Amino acid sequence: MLEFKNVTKQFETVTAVKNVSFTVNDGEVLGIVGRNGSGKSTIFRMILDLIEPTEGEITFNHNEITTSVLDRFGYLPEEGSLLNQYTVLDICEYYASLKLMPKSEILKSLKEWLAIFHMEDLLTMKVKKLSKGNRQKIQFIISVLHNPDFIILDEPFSGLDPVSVEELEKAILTLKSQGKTIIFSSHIMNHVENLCDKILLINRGEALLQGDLQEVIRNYKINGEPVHSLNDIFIDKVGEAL
């Protein structure tokens, strides 16, 4: 379960996040919506304690979030930073290894991932080879290889076509299955309505609106009338579409 307690982070003059608080049970995903520079990625550097909050927590199961807590996360970023003259395999070795994953299972559990995206036969390949949709596949692998317990995924559907969007939306749900606690920001409403048990609708750093998704759908009025969809939401609280 991951926590995040009344955090305010201010740089200088700005506040990029203001007074933000949130909860992620096992086995939930979260999905967080805002246009660029809306705090989504402050909020990922601090959880990931590459930045410190000003004010508030973060803890993950009841305790701070140490290196030791880091080594069972799992990061997807939206910008890639695959290096291109290794191959597939040398590059999943080498981030698993930082994340003391034993060598002996690196292996047996990359062919598993690729066999899920029917990528069989890119585990040679060297990264430079690759197309855009396959790097960001090998991208999210890269991020779970290690089988960790809390994963952030950020835009993880940026440069996938629709047969590896509906590959990734069912690798998620089944990670949601095994009890991972997952938070991913999206563009897209359809992958948050999808996949998401909670939404943060967060602007200018502000928590806008939150809560179960289905609820916030369900209980959501403008003029008097139902609601249909997340997009519509969010037009109307921030004033135009993500």
Contents of the next structure:
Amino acid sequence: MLEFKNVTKQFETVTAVKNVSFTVNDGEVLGIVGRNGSGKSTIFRMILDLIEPTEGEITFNHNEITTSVLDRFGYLPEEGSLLNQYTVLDICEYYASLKLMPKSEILKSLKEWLAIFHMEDLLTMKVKKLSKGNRQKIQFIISVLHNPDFIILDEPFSGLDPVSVEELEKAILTLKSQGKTIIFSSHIMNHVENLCDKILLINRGEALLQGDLQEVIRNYKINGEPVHSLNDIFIDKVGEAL
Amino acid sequence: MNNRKVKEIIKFSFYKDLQNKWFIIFNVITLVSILILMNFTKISSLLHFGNEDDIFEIVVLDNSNLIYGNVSSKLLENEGFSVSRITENTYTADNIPDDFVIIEATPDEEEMIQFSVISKEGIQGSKYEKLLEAMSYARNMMFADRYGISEEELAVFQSDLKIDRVMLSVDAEDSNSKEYVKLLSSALTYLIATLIFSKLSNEIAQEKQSKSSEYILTTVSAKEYLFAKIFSNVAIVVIQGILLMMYYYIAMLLSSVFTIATTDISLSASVLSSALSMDMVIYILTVILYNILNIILLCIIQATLAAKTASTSEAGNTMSLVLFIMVIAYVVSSTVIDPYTKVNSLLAIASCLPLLSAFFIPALMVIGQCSIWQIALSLILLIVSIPFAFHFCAKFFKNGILDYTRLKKKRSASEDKEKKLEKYLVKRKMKELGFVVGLSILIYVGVQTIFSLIGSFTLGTLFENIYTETEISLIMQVLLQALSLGLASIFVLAYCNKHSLTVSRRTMTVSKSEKVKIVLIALFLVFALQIVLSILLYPSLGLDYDITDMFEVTSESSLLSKLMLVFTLAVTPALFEELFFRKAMINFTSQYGRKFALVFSALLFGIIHMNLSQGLFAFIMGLILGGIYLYTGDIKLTMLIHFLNNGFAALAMILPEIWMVIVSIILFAVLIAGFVFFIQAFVEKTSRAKILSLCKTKVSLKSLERYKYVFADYTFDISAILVVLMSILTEHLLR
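For comparison with the form predicted alone, would you give the structure of this protein in the form predicted together with the partner chain?
Time for the whole complex; same chain goes first.
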């Protein structure tokens, strides 16, 4: 269980995150939605101990998040982390071994995942030759290769064609059914609606709306009228806050 | 520290470098090259590249019978030489064979004997050496015979003086060898450091750019990552170094295979091993230890700096910085610590400090003024500083790598955005100003510097016997001014052309008669100004030095000198200074406002003279000329005025008295006319109003504030610093 309690992050001239709190229980999927530059990535970086919060506390199973805790985490960074001159196999082995995955298991797990995305022949291809979508998928595989319990995906669907989007959605649902906890960010509401149990709507560092997805949609009214999609809620809420 | 993860990062780095095809290629080529180069003569003889089979024929022309016997006996000690005697040299370029040398010996009063070595073309180095050996031997034997000395006694006389140097209160054994070791080790350390730093900084910059380091920092701590990077890069360079040493050793083995004599094998070891005392061994080991620790410490600093950069090229600059610090530390240690230094307590303390000790301690050991406590203390400090630096720098390293500076943009309300945009545009405009002005000044100063360096010796030798020194220096002055100002003007004018900047055209053109009046008024003002300044103001400020004293040209000098003087003082300044300071500068700066353009161009004109007396006059004259250019748009007027003003000073130097009087009378008449028109202009209402409106300047502090952004441009800063420095020096020299 991840607890994000009253966290604020103040940079020199801007407050990226203002007093945000949320909890993610085991096996849940949380979707963080917000406009570009609203603070989503900052939240992830604070969870991953890349940035220190100015105020507040972040705990995992009531413990501080240390490097050994992070070994059980998976992370798909927004801007990718691939090195061009290596092959897919090399880079996946490298990153997985940094998560203390035994070498013998890496290849096996990698092949399985590549099969799920129908990318088996990319195993020995150099990263620089991959298309953007394929890079994104490899990036995703890296984040789940070591069988983490907690997965953070920062804009996982960016750059993916519709078929790949479906594959990724299926993968996430499979992981969820395996009891993994997942947080991901997106600004395409369809994905969030299909996958999430909880949502957190963030704008300019402030949490505008959060809670159980179905409840949120049910209880939200625009001018007294009920809404049917998260998209409408997003535009209404964020438009209002502007 | 999580060992397994650190090992993985190190292994991955290794894999990248050692499995790289370029690494293999480099090592193979290096190995082959070293093998060939060190055994070149043997290999070329094997492949019959040289004409080793041919006999090298030497004939000796020694009609005074001084040296033939000794030369031939010495030469014939070598294989492949034949020596015979001739009585006359009948060889010319047409009939002299290849591989043929004539040695001519003639007695000489001072040198005892004078040798000539004649051949068709060049002679192979090794063969020439043998000829020298033989001729030198022959001369020595001549000397020995003449004065009845034996060969052995002569050898003693020719050998180096053997001195036993004893320093009673200082323990400086083998100072010279230690100095040599220190020099050698410093050079080697510098080379190795260059390699390590460049690899390290590049790798860090690359991983930062690809965001791979961000991901890695979610798996390991910053300290672990930093350690792994430094370790892997140091290790790779060490491995490469060991490989190179192995190649050298293999080459040595190969050469010993070629040579019959087996004493050559131990060449590398024997250089120092024959005379190594325990003290020397300790010294060498100490120096190595210090250098290793120092490099590790510097690696931490280098890595942290590289983490702060945004690209691999910037990372390269940080490497230059760190290397430069090493050079400075070495130079300081060599200068401050020499055999005459008395080590005071400040120096003793400074030499124990971590970054300095690697340079200072070996230097102190050379002069025997280093106690065991200093060594112990400095080593402890150095060793302790490494984990301390790791801990301290890790945070900066992490922040540098992650670099979430995008979030520093202020997200502000819309009205702030307007102001922000405006501020940004103003800043950009000012930077443009700084850039164009700064670069043109740099061109001006740069061309002057380069041209005077090159010109002084090329022109000097070129015209050595044609013109006198004064003439040459005057010619150079003319060319110098024309080139430097010309190029600077071309730059600014081309820039104006590209961006369509011109001085705003007046709607009414100025009539010819008005132009004439303007010229006359201007002449009056300029001369009046000169008189006022030189008689009234300058003496009281101590600024009454005469610049024209620099040129030693009088009415007695040659026509060319006089002509060149006129060019130097009048023609080129009039042409090119007007071109640059008025046309180019005003055209460019008028986009910032006409008043600004006027004042700025005059200010620049004043400053560039680099001394107060000329500068002040130039500033005011610049205002006058600038005003005329802005009013009329005609640069030829200002050129004319400038020419006449400077020309008078030039004429005063070169014309004989009578002529000077005539010229002065003409000038006086002109000035009177100018004075009259000047008064007229004041009296007449419309022109007075015009003049007064020009003088009224609304200068608010706020509008001046924006000019501070000019300093945001680095070209401007550099040129400003250079000009200030040169002005201070020039002013000082003139006084």
